[in-house]
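Take a look at this single chain, the form predicted on its own, given in structure tokens.
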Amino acid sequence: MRKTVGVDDIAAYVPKLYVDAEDLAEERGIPPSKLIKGLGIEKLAIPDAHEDAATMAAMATLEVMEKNDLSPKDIDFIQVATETGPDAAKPISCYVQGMLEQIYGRGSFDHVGAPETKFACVGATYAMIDRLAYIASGWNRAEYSIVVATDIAMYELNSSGEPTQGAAAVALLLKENPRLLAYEPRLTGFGTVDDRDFFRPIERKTAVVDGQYSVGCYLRDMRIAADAYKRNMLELGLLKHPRESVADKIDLAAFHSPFPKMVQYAFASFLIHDWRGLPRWKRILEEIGPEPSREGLTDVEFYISDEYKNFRRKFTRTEEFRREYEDKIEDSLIALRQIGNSYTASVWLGVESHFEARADDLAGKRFGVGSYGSGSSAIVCSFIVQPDYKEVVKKMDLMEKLNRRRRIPISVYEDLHEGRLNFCESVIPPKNEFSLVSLGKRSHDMGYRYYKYVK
């Protein structure tokens, strides 16, 4: 009898600091609606002095044992996924459980196991499933894992992805027998390509990506995936025909969001797949034209063609597409309209987002998860959202933590993407949150860097 495993709830962080798409458009002699409107990006969450990535990871650890009264005893693995890690070879794992020994008593946490898991803005998928996979098989010794995904998204200044930058930390409870979300192992697709979309050298703070082709390499990846996921559904009776809807089986989604622009993209080229030969898809034709050719195209050629791209923006105007975006997919992207891109973390506050937005009641329904890492790999997977859930939501706060950052102007965010200003130059001081302190200077510790937690 296989066991049901899943979400049992999950807690965010996002720095206190953000700046103002129109702000920074201003700055940069861009019209702010190609921020608000074209990205769809309205703030930017910005880390301050002393944030990094281990930081804000444990700070959405820290909460999500707390507001769930755990002890260490509770906990057998802490799993991180992240491409913005501080050190090339000790994983920000090890580092949350020091942290978090500071607040429960030194080796508290020495019994949990501590991996990081690398592949891009799809990372922490790939650690839930592992972990969940884990639980599954009985081999767990604590009730409780912790899957933390955490990012600081950065490009170089005055350049074309730095409207799309943010930071944010998720983590998720995982165990047997969820309140929040049960996992549909059976139907998880995959789809993964060797590709160089987007990548970050060892010696550079900044990644390299290549935009349009990037977007591209997304749409790919996830067809691939959402093909598998759509085997595994008629291959387990869900689907009792090739020419049903996988849509129709999905009663809401959250997609990973490099910008919430792309959300849009991705999920009307979902439907374009999903619906082609549907009687529904005959009357759609009839009012926006025939698809664009393929002939003599890459997958990745054709998704970034203009052709195909203004195909898919008219389908994006009909009153069918505008109506199951609006139910399945729009309050996923609340959240991140107001964070701009986290990586690991995106598409898990997309799915927060959805939780406290939503108020007809969700119980007993099929939610999906596009996640997408560059490089290349998708992810299609699923989740029923279970009795019980509405205990765990009431408890999430994501949207009041949005409201209460504090907006800082360009001079401030400049010196903090620069490095300029040093741990102890906060523009917030630290207060009941760990900290960067220090980094090691001696022959034997050059480089490693140094918490506290500031009371």
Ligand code: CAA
Second form
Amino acid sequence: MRKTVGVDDIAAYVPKLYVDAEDLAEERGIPPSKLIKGLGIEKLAIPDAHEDAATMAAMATLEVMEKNDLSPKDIDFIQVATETGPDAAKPISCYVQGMLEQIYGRGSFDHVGAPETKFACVGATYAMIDRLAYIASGWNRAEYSIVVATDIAMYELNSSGEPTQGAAAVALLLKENPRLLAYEPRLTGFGTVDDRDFFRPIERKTAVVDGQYSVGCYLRDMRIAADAYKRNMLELGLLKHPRESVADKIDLAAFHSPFPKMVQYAFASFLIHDWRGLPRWKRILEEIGPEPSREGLTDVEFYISDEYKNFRRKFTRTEEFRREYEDKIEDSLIALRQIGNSYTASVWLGVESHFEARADDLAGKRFGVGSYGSGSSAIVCSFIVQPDYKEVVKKMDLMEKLNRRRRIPISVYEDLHEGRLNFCESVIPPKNEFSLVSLGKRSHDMGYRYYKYVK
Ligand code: CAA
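Now show me the form predicted in complex with ligand CAA, since the one above was the form predicted on its own.
All chains and molecules follow, beginning with the one already shown.
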């Protein structure tokens, strides 16, 4: 018999500093409404001088362990997904192991497997599937595995990507018979295309991105993955006919959010594709006019054409779209508007945001996840919310953490961005947290990163 595996708990770490979107807009001479309404961003999480993707990952992992009263022997794997790791060879997961051993004792985690996974922002979803498959196979030696998504999204100052920066880490606690989300492995759909929408050559701190083109790649890959998900639903009899809607079978969902408006684009494009040919589509077309032709255009060219954008914009104003969006998507964006992009962590912050915001009973509901990583690949998958999920949600405190942060002026943000503050010149000195404390300077440890739990 197949085992039920999935996500037992989630813990998020968000840096204590943020830039307010209005401050950034004013400094850059952009109308604030472009960032707040146009892109959907209110605040951008900014790591302090002593933080990096490894310290954030360790903080999220420590929290998920403490919250669940776990000891090292309960953990089988610590697998980290990141695209902003500080080292090209050593995985963050091993740095995390070392940091946790400062708390739990030297050698206490020497039994764990600790790989790192990379595929831009979709990496953590790939890592989660790997670990769940391992648990389902029965190969695991301890009950729990932890997958950590951790990233610092950085673009050049003054670039069009700058307002879409952010940072966070999320630790997913995985096990058999989870309390939160049971994975539906046979439904998962993938969509992968070798592309150049966004990448970061090893020597660069900031990503190279073709902004509008990357939006088209996201929509193209998500459609390929959603088509695969639909085929799987048909094969398993969850849909009886290709003309049935996938969206009707999904109760709530979170999408990768480079900026919250992108989630609206993604959900609208998904519904346009899903509803085409249904009776409700006829009525919608009567209101907004025909879908533009894609003749002679590649998928990406079509998705970023003015004609398609206008059509999608009109669709998002229909009553049918508004209702679906408010019911199934909007709550995932409450936290994301306050954080900005956090690459691998983003979609999982959306999941936690939903759980913290929704007061109605979600037990038994199907929770969809649309994960996208540039380069490029999308995963569309789903989970069933478990009967005891409220016990887990009670201890989630992402929104509280977001309310306790400090707003920093643009000059300080720029100093942090440009690396002008040394790791010992933090805006808020580290307390009860992991901190980068030195960088190796001798021939045998040149550039090696030393971390410490600062009490
Ligand atoms: N008031 C209100 N709204 C305004 C406005 C104003 N003054 N000015 C513009 N807007 C609206 C626009 O109308 C548009 O909304 P609609 O589509 O609903 O009409 C919205 O603001 C965005 O406008 P633009 O498309 O003109 O924005 P832009 O080109 O300046 O920047 C971006 C958008 C290209 C995505 C840029 O932020 C960027 O390059 N970001 C980094 C790359 C990225 O995030 N890509 C996303 C897909 S790739 C991915 O998902 C992986 C990843 O994490 C990187």
